[in-house]
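Listed next as structure tokens is one chain, alone, in the form predicted alone.
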Amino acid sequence: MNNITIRRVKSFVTAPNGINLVVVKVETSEPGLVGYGCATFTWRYKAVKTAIDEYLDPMLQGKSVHNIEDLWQTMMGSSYWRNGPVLNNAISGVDEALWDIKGKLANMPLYDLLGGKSREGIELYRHADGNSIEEVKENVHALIEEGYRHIRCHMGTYGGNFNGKRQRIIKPVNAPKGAYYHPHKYMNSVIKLLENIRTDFGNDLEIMHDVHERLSLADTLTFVKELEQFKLFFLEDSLPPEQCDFFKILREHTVTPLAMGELFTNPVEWKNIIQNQLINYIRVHISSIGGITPAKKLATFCELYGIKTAWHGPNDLSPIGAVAQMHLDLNINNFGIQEFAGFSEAEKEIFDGCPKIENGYAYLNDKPGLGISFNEEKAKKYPPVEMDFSWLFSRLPDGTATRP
């Protein structure tokens, strides 16, 4: 078992839920010995794609399939410019295949190999969203019914108009189109949400939200002022990682804790804030910045400073990659919460191995590897789709373009 080699480095989009995902599939010259990883950049898959099937599949082929770090690195470097989420998904999804192989020739589960596990169930949180207050009350009532204790939550897609209903913009004459949204109005309405939740709720209930970058630090301030009184589990992405020194004028003016860094790519975008202990979580999207290798490091380095994970777990990752991120959640001891966006009937189909979940946690089993497969029969039957870019053209009430 010395001279296992890489064979081979596929890569396949299917759509099971109308969201495309990146699988890769890492064969090696053990007959029968595979392993899986998820290289999911849902908006740019087709250049994903590309990177590994004419990149990194004729680059890989006969490499040893041992030297995971040594692999990762020179993948990491062989493009010279580095760091951007196309390539580190590509580079991604090898690396979790590598590591899935790596468990499977130890007969170990990944979270065994890592050390073993920290704690026996991984604690999630979920989303609330809805057209209206009501709505999303139902919405949050349905998630605690199915034992959940920590909810996120929203009305409407950060704060934009549902179908020009909630927010009433007006715009210059010939504005382009886009998906516009008022920063005031939206601050307003988040603090009519949460005082309803908590009204109805009360305080047991952990709750989150998500600013999605969408407003200025003036406005920031003013916003995490008034959610104060309302004891957030969390306040995400107050920031664009562009303003991440702004964190620290931020962290001086309010108690709330906060969590960043679902956009970082670049380890220069997370060093100063979580050395200066600025921030309470740190949400990478794990396959954005390169895989399980990084992702670990990253993890040792926050518990150095007491900062804890709350990786990245929209609807926009398979299960392949929501697996990765919890045998992580598993093995280390600076475990904050895990987001997670469910498994649908049609993912369990093509994806033979997702946790189990009950009343909040999730169980991983306790298989060789990340313990899930991939069926790429099955996988046929969702084809790519053409998706809807539209929430990800977001414009402020003048017309100006603003980050999504």
Ligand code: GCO
Second form
Amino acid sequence: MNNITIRRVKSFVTAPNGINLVVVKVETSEPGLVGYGCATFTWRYKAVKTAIDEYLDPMLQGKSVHNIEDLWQTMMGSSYWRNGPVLNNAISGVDEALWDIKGKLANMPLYDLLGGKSREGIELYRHADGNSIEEVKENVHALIEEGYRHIRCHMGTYGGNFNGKRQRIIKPVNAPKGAYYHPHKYMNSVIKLLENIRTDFGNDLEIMHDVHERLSLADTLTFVKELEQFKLFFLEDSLPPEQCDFFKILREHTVTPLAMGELFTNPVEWKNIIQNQLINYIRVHISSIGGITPAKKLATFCELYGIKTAWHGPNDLSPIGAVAQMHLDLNINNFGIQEFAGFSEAEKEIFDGCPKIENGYAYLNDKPGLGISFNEEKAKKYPPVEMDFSWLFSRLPDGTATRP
Ligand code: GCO
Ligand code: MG
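Switch from the form predicted alone, shown above, to the form predicted together with D-gluconic acid (GCO) and output its structure.
Up next: the whole complex, starting with the chain shown before.
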């Protein structure tokens, strides 16, 4: 095979939904042969862009596109300090683009290149929330009508605050600004919501809930016990990564399936909880661990321990990132479920090749590589935006800063 080399690595930021997305394009020495990848770390997108434009592009120019594993290891080692979300996202953008190129060279969709399909459709779950129980139920109903069978249910935002009706919180004088929430009010609101959902929609609906690291270890334990009656499909991020050791205790106290990992960036964070079978679903943000290369290895590692995947698929992920994880979803045996935030008309306008969604399943096209492209000209209509960071400054009633 000709030695095709990397000519340029370029990054782009676009915000078709008012959320900054980072896209990477790898141009090659072969005219017309390019690859696309997702490097979206929306809260630090400028840092990711700098890592790509100032470090990876000069380092990779002239390198062969063929040996993805070697390039991945080289990028990882090239900063000496590694495994953080900024550099991992930058590496992911290149890694996904290289797999896209590999598929184009092989004339195969990525899932085919990885070993073919394990299933025909990718089962998705969507989010339903609202400012009242009635509103959440209306949203659940609408998603069921669209064909979804798996729905994540929430009262308001993380921690249970509703936009119109915030929890009544008595703060001390001089309490700093922040996104305040009351852990017990949050827990009670979820229990009440789930009672209503089960009464109205029965036991066939598969329900998830995301704690988003909002509870103390003691409260988490109480919460998992109360939630058991609702037979959740899974409970997500009930602990922060820093407290992963506590999964040992949680696991002994609940049969509710546990999902964990959207904040993971370093293999040491997932090694023990997988080897000790303390969780049921791994849900890393693929670009935050460095792309398809490490995600495929992680999935295989999980398969040995009976753990399934539920890759993180929020709205701060480009359609390229969504498609990249869906190729893995189709290929691996231990796929569990895929979180999905939908594709807006604006996204479909600039990302050509978004999967078809029907009856709660996603279907990839069978074009070579990732099968999705990025229209640089149309993306200019949606330049980067100032984002609202306020929800990230979460605080307990007495003003203590907590994880968001
Ligand atoms: C999820 C997530 C997201 C994150 C977001 C942070 O489970 O989908 O928790 O909604 O909050 O990706 O930027
Ligand atoms: Mg989450």
